[in-house]
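Here we start with a single chain on its own, the form predicted alone, put down as structure tokens.
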Amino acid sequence: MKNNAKQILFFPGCSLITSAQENYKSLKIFCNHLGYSLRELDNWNCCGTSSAHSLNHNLAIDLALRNLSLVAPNYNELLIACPTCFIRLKYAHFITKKSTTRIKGFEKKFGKKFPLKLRLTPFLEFVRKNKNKIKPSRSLNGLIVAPYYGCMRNVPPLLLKEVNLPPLIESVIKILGGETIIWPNKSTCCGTFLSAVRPRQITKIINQLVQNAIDLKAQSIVCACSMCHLTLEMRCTLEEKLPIFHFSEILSLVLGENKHIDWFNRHLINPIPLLKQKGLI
């Protein structure tokens, strides 16, 4: 870490301390090559997300609340990894900000002023404002890439003028030193908050969708969330199938990061004879 580091509030959400640690340590790892340290919001809870907000919106409004209360008033921008997460509790802070009446409510619940000024930044958004700080050490050596956002850029209408969430991937790894694909499944839902409970539909979508990319000469998938990777390497059953990668993990190994071994043995898919076949590792 760089002693110098500017240090950025961050939500990691569920998924980046269960079953994604890989995104979670690789996206500390690039933001310190950037120059930020991460400091983890103390005390975070769920952001509610998938159940909460289908069963009970007034729970799943505090849910995203609570996480903002904790926010020290020190503190003016808060970096979301999920973007998922980043959308119930961008939501909630956009819905509370605009009523006098739920800013009473938050204040007097919490017993905290509403962080009306706080910036909300996702994973993309924050990699976007730092594109030009990334000079990477090695090249993706012309590894093809098919870019999955999955259906996070399908937010609440009344926040289509106030979310960014750029479709990143394709121009950072042209940057890299790699290639990608141009596929009809990058926004496709990979219907994950399903997974468990329809399995066998589940597995149809993403089959259809990684045998797409497959005939498009993909060598991987990136994905910008965690629960999507989660979902791709679960519930595909082909006979051939694809690595899948966190688009931190890319960025992070592309700087010069040599832990990756630990990110990659986490993986249900092997990406490791790819990476070694293109030089990687």
The other form holds:
Amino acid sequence: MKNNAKQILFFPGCSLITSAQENYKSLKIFCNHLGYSLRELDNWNCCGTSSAHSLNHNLAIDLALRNLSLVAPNYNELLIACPTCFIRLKYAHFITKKSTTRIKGFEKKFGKKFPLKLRLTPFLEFVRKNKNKIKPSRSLNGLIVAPYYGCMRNVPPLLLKEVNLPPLIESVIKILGGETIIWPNKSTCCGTFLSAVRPRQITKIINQLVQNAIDLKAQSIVCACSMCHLTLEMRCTLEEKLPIFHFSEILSLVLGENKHIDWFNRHLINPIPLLKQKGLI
Amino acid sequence: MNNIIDKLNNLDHINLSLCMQCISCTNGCPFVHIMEHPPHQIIRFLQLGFMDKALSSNTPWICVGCNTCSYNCPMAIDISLIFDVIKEHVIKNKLPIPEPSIFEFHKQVLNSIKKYGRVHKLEVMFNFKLKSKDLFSDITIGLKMFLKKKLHLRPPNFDSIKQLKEIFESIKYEK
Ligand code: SF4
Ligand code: SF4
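For comparison with the form predicted alone, provide the form predicted in complex with the partner chain.
Following is the full complex, with the preceding chain placed first.
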């Protein structure tokens, strides 16, 4: 890491500290490469995921707001890795910002000033802003990738003017020496909690999606959401499976860091043979 | 039971009369085949006052809130938010829950957040499977995840349980 690294405040979310630690580790390496050091928001809580807003609107808002109350006034930006966490926090921030009653409620409940000017930055936006600083030390050697966004680009109507998540995986993969396919499933939702509650139906959807990618000659799927990553790895039951990567893993891999073996061993679908075949490890 | 319409009207960016039944929402929904009614039909029920049909359908419960529908909707109707209002109304009024297992899953997640501040995935899955009397269906993949350290026995570290309990207690969500 560079010595004069700029500190950036970071909200990992529940997946990155448990099932997707490889996402967290590779993201850290990537940010360090860009000259940032990540500082995890102290004592953050779960954003509420799909479950809180499904059962109680106000609970979902308060869970998100508590996280915003933890941001010290000297920070004006919070980087958020998980697209679901990002939307939950952004939504809560937006509807609070728009209402003086809600702002007062916030200040009473948390005893802090509402961080009106705080910028919430989703990971893809962060990559876009820093795209020119990526200095790969090796090429992806023509690795063919199916870019997978899941539902992250379907911004809810209230936030349409606030958020624009760029379809960035394609252009970055190209810069890094890989290729991407055009396929019908890049924005098909992975099913989130239905993977637990309706595993059979989700298996069908995921198998179809992976099969489509295989038919279009993809060698791997790259996703920018750790929940999508887990669902794709867990629910694919095809005989021939595709390795599934976190976008951050690919970004760090081409930087020539040698810590990646730790992460790749955590995958449920082994990506190592493919990476060897492509001369990437 | 009409107060669900009041509730929807109180959300200032929701206007049910804007829906022209173009079906773009339904065309985009990836889970329409496991819903009792396609999303546009629930909006139609609300427009026409068939509240019992809207409130007893499994559609709002199957909905995962992916927003594909509203992103497709030419009138930018927030369909998943409307479905959240329906679910909350069903819970608060103690009406029959059309999808008890989905309700149970969400409750397990919220219990975990209340108890640990963060989701303890292993415990959520275990409790959920226990309640659904289906401990073994995902045992192979579960074990693999455990061995790969994707599921952990130890609960997450978190120091503000008291504050979090207060948040939960100030909002009664349970049935
Ligand atoms: S897409 Fe919008 S306007 Fe069309 S049917 Fe669905 S909710 Fe109504
Ligand atoms: S938000 Fe719900 S209704 Fe809309 S597309 Fe997604 S699952 Fe279907």
